[in-house]
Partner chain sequence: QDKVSVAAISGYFAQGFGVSIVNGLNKAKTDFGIDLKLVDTGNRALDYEEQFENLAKAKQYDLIFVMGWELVDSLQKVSKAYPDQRFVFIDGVLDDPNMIYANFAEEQGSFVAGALAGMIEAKGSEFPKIGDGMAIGFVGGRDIPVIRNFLGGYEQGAKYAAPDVKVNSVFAGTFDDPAKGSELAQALYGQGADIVYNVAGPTGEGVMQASAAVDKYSIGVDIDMCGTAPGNVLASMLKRGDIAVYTLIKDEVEGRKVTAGTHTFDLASGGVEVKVCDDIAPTIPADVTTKLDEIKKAILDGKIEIAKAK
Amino acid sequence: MMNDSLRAVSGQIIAVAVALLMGAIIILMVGESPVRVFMTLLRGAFGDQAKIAGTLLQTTPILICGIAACVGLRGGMFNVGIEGQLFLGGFAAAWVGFAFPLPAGIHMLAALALAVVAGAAWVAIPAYFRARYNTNEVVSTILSNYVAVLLTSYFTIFLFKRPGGWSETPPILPTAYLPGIFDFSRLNWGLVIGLVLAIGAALVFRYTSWGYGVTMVGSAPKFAEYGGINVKRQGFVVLLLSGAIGGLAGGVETLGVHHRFMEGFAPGFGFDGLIAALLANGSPVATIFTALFFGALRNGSLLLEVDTGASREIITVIQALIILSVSAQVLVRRRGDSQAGERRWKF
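In the form predicted alone, give the structure of the chain above, and only that chain.
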């Protein structure tokens, strides 16, 4: 067990190293120094207190979306619709925030609760079709992203747009604000929520019978079914829980950062969270560090076009290379495990 864990971790580290090496080659091809680019990324991400807070601010939604992906992956469900669930949750939280005057504290909790419900409701249809007809949840959830983004845009532009200005809703009331951590940054208690979710999910998966059942459904569904677990129902619940956490990420972003909903208010956080969860091999605790890595890339890239001749899009290239490298090493590892199993059976 320990050797398998070490092998998985070392494989992920090698995959990231290979991706960074390939990224360095691409940086050289565009006429820039890789050392200078990577040092600029480090300074942009961790250069001073404000930059560290900015990195943690970028990390927060990636971490919560990553936990949503981890829950799905543990149960054998590949929820690619976290981006859409984030948008629906963000809009739902904004609606409660500006439309319903409530006492402080209760207002924030009510907004977050509706964000959770919105995220779960949005994934309920793909989850039902997966449980009832065994449809591919990857296709249905990724297509639902586009519907969610366009639907929230319609709500924002045609139904709830504030008079004048940008395509955004009215600002939420101060009673719905998620408390900040520092005065000099928009970093808020959403980071604490993400950390609690990560640790809580790890404890649930490790020490509870339900968590063990979810893990068994994800790793060996036939064995879990023989053991008396309703695999279809478990998959349905796992997708609902994953979507609920995705909706929570949108609520945190709305209440803690923007204080309103706007078009494209959180582009790519859902997909970054999914990548972070894959890089962490589905481990909630490891997702804390992979989310921090991607948060640092996002925040550090803001300085790239100021201090170097490289484009911020190089970060997107590096992320794509990480996905390819991680996918390749996972396939190699699974092939090795399969061949080892065949050898044992032949013996």
Second form
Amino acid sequence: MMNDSLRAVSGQIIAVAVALLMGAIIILMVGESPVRVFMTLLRGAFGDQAKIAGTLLQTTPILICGIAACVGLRGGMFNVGIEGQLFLGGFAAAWVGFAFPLPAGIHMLAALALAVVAGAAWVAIPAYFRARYNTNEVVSTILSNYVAVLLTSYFTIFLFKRPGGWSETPPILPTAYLPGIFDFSRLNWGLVIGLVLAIGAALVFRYTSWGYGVTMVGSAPKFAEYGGINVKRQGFVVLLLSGAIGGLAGGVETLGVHHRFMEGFAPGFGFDGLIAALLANGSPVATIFTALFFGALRNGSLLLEVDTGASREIITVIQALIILSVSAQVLVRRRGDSQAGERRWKF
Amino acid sequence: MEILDKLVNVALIAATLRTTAPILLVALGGSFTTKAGIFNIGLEGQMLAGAFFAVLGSIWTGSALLGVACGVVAALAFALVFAVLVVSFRANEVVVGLALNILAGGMTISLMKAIFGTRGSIVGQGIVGLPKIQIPGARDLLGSWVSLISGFTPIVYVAFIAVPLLVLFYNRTRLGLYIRVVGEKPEAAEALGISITRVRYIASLLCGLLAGLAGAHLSLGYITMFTENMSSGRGFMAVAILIFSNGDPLKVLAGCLLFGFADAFSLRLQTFGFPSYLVLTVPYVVALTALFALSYRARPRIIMETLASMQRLLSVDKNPGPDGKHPS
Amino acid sequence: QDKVSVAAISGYFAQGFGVSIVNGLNKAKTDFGIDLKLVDTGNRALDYEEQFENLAKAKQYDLIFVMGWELVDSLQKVSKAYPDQRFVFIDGVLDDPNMIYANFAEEQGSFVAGALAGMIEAKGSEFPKIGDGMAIGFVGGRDIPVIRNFLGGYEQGAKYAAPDVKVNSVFAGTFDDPAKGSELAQALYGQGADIVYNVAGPTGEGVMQASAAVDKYSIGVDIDMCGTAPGNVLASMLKRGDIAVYTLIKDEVEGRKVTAGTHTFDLASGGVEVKVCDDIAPTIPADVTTKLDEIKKAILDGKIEIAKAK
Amino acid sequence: MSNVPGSPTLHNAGNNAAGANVAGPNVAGMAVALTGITKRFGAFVANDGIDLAVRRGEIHAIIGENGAGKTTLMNILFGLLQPDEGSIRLNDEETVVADPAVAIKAGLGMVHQHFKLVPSLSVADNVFLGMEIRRHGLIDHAAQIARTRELSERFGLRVDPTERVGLLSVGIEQRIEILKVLVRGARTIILDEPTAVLTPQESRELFQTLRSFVADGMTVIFISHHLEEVMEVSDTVTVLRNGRRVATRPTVELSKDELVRMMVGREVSFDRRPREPQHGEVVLEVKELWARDDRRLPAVRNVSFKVRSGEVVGIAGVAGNGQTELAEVLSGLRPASHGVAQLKGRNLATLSPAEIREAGLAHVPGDRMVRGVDRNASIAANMLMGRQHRAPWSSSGLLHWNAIGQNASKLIRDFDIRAQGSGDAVKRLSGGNIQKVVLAREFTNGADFLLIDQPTRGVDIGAQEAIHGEIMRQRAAGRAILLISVQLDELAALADRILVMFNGRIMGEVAGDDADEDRIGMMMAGVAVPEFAAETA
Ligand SMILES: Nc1ncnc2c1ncn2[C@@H]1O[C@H](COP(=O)(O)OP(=O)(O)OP(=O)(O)O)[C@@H](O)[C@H]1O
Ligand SMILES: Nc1ncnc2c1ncn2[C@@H]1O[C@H](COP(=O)(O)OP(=O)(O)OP(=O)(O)O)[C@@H](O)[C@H]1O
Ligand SMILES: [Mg+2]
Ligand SMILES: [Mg+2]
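Okay, that's the form predicted alone, but what's the structure of the form predicted together with its partner chain?
Below is the whole assembly, all chains and molecules, this chain first.
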């Protein structure tokens, strides 16, 4: 056991190293010094207190979206619609935040609650059709992303636009703010929410009867059905939960960082989260680390553009290379294995 | 009535054909991987790479055709990486596909910056676009309907001609048959000495070929320029169509036409004052509705099943049971 | 004074107006040998503040040009935290008194463009390639206030100069999809519009190419687009970001420190202008030219009030 | 280990431990000769230096317990696996069987334990898959259909070449598999447990076919757990145990008992069990039950019967005649379209699968790999299924993994499951041991009604004995048992009464004591046998 996981971890590390090496070659090719680029990245990600907080700030939405993805994956559901749920959750939280004055604390909780509800509601139709008619949820959630983004744009610009200025809603009331953790950073309790969710999810999956059922539904649905688990309902619930967490991610961003909803404010977090979860092989705890890794890369890249001549897209390229080489798992997989074997996720 | 005339006319159909072509091409590409049992969510990236390198090639060689070739080669390179990782290393195809999409986005921008010194778009700069094909005599034959068959860039024709060719390919050629078998029942292929690896590589590369063509069409045919992320979700749309068509060329065509029509139609709706953001959701909502409706329809239907069971009862034994009367 | 150092930050350097700003910055760099840093914000709101801080903390930039309304919030926060850092906000005026504003009157230019298009459309078949649709078109990128401002000016101009001509407007919902721009423009042309004005970045390129494909007219925006479809581009509404940044940097280099306040770039200062394409100009009827000059003058004199979109 | 001098050919190959000890008068050479084949999966040695020689023109049976390494050895021979050590000679030629293509070229054909047909293709397309007939570069479907028809007539393997395989029964699928092998010009045919899914009649037909093959000079290697079959049809038997070859002998020299002893290393009795008639109260009552299959066609038709406590009711029938659907209805996985099934007086139609389990059902599913286990989960997690809400395994929604693990370890001991521990993934176990995991879970959850579907399919004889013993113990403990099996000997050995199903109907009932294979076989084939049919009417 120990040996296996050790091999897996060292496999990951070597894979990352291989990707960084390839990245270095590319950096050389665009005429920059890899050493300088990587040092700047490190400095940008962990250089000082503020930078570390910035990295954690970047990590937060990726982590929460990652947990949303994990929950779905555990129950055999591929929620590619986290992006859309995040947008709707973000908008819903903002709406409660600016339109309904409530006492402090309660206001924030109400806003988060509506974000959760919005996320869950947005995935409800795909989830229903998946559970009832086995409609592929990958497609329906991908497509509903586009609708969600356009819809929130519509709400923002046509219904709730803040007078003057950019396409955004009016600012939310301070009573709905998610409190910050440090005064030198926008880092807020969203990170804690993310960590609690991750550990909570891991515990629930491992130590509760319900979690056992969900895991079985995900890995062997016919067996679960045979064992008396209501597979359809469980699938529906899992997608709904995943969507709810996706919505929460949006709520956290709105209440913790932006304090208003901006049209198109966070493209790609849903996908980042999904990839973080997939690289972590669906494990919520491992997702903490993959999300942190992505967060650090992103935050580091912000300094990169200022301090070196390299463009941030280089980091996108390196990030993609890392994902590719980790996914290849060059070391831990045996090559001669039959191709006929089952795959973990099949469509 | 006048509104309807303004909405539904030959121009709309021509527009539908134009909007359909790129999605159709990339979806037909994806048909190879879908049939071979690979879920290829990386179509978007292959298409984008194809579009970018087609423009590069066109600038460098001064020839639209060589440009297209460059685009195809680039998409093939992406497809090859995809195949190596997914087929040989058995990496998760969703992770690899998404990562290749990210890579294509980052790489085209980085290269654009490195080569042209700017981000954003490449316009002019000596890009040679594909010519429009005017079919001789078509106007005399068809009158105002001529715009339905004449005046498109060559790759549009390629896209539509590819549909029957693919039908033939899957039904009558060996490779097509193997691709289907490998996707449907890999154990069967393996047991017969059909190399799953090889077939999946070939399917991935064929997919790259068409995705590259689709990309090249976007940047040299549909319009003549490259811009960041110009594939604009068409690859994802193709993936959606692939899932509900299961990669069957005719169903792919139907799905793409539906989508292209919704797109073209909704663009026209805007001129009647509907808010753009809502109108723009139309194609996606149409696709979603189709998806849900199709799966709803696939649900067991009482009439069909009763008919079938009665038929079987009649053919198997003489005394029909209560089935006809008690459909569950 | 030692070398002037300038940074510019935006998510739109890739698109029309951004391109013209980059052109101005580069020209300043060649002419004055300044230090220049371009930072692309990308499109994630979460990143902006960090990027501003990274620039401000470097403490090396005399001026930081900022373009894009979505950056306003972060900009205001950071400028409060770094009061010594001078920021130039391009394309708008905020309520922060410590900031430098470079404001453009795109509605004025669009008004003129609308008037031109309207009058030519009203000519009907007297003018080559014009049909009897009595309509002109507009393709916007996303439906956001800045773009609405263009549309507003365009509509008012058309109404002013040619009351019978209808304006059909559509939005692509994205700045990155030229294919969609092309389809939108073709839809407009199909519905009788003969001249389409685009304010849609790369999406708008598709509009220009569509005008060539169906042999109608288009009007470019931000930069001179007459070359993209010769013979089919009527004019370009230039929004001279290049002039704005160049002038400000020039002042700075020549020792006139740019101070807080609003610098307006409008018809009067040449910050916006409508340039009729050279190949078209000779064919424009004299009455149109005359009327156009009158309109420009009326705007300059303040006789024409152009309502701004909110 | 039998130490018999090797055949001359093998001797020449430098190996004198090989076991071809049958010196027939016309030995022209060996169709197949494996030498020192070793295959390891991780630390586990599935094949340990196996030598095997198969004479041309013989039927060579390979027997052995579950997990003895039979399938592995055949997969190596056919190029589906690569041996870690050892060499292969095909038709007296040293061959590296790098992949099945090499094997096929050398005249080998394999009919796999699990059929490898493509459901969406026609019979003809399946037969010619991999060697399509083409004209002008395109597949010539008409020619393929004609050729398939011709072949099927020549070898007496009746099939309709134009049908889609997905719609056909298992017996026909097997014919197609054999046709596939023949059309490739195979001279040596390997069959892995060919009769596991066939009726006695179908099996007999198969054996006739195999006989005609060897009469044609072809060679047959087949794996089976049915010793009667082996005795009846084979010329030579090779016995594997724990990955090693124990013996290779001419069948005529062997008795069934000897075979069993060699296989398991001890005696096994397979006789009818002594039993007292029981007359407990009715636990399960099924009245005029109808149900549909996945294609929504009636699969269970007007079925009525009762099962009392302390009674084993057997259901005989060829696979695919409604038994699976019946079992699914009884376990709540499939709705009945008409009629009622009552478990201890409660109508099953009103209960969810979980509630039916609560009400007292234990279910050993026929499709154990899909329904019975999660292959990737541990043994402990598999044994938890169905009781994850019950003490002592959980309380107030929380699982107690300690208790779960201890229970699993105990069951592993009690049921003699060959595994390293309760944390082992089920997929590492052999087929028979996986079945024991299922049985252990289901037999120990205290249910009054046991629904047992194919308990020993593909299970070796030693394990069969253990499983049969366990079923009889459950009977003695007063459980009501519905035993569905395609193996008549099993039903005869265990059941008090046997119901025969055909095409969804119960064709008749026989008392277990006077089960007559031929009669039951006829009913299984749909021939009404008046005197029996009368009983249920
Ligand atoms: N065993 C195999 N495994 C995988 N792919 C195969 C196998 N045999 C053939 N193919 C593929 O099927 C296609 C046809 O192969 P074949 O070797 O029959 O070529 P061919 O006879 O030249 O065919 P054609 O007549 O179409 O040119 C090729 O693309 C080949 O890669
Ligand atoms: N791919 C594999 N990885 C690990 N272990 C394996 C693999 N394939 C087979 N084994 C193990 O090798 C042993 C032999 O398996 P094999 O399938 O050859 O047995 P068998 O004799 O055919 O048994 P049965 O009668 O149950 O089919 C078993 O213990 C099995 O668990
Ligand atoms: Mg076996
Ligand atoms: Mg077996």
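Please read these numbers as outputs of a predicted model, since none were measured by experiment. Numbering follows the first chain given and starts at 1. C-alpha atoms forming the largest set that superposes within 1.5 Å between two forms make up the rigid core.
In this comparison between the two forms, the rigid parts meet at a hinge, and the single option from 107, 58, 118, 41 located at it is 41. 8 degrees is the angle through which the smaller rigid part turns against the larger between the two forms, based on C-alpha superpositions. Comparing between the two forms on a rigid core frame, one finds that residue 18 has its C-alpha moved by 4.1 Å.
The rigid core superposition between the two forms gives a CA shift for residue 36 of 2.9 Å.
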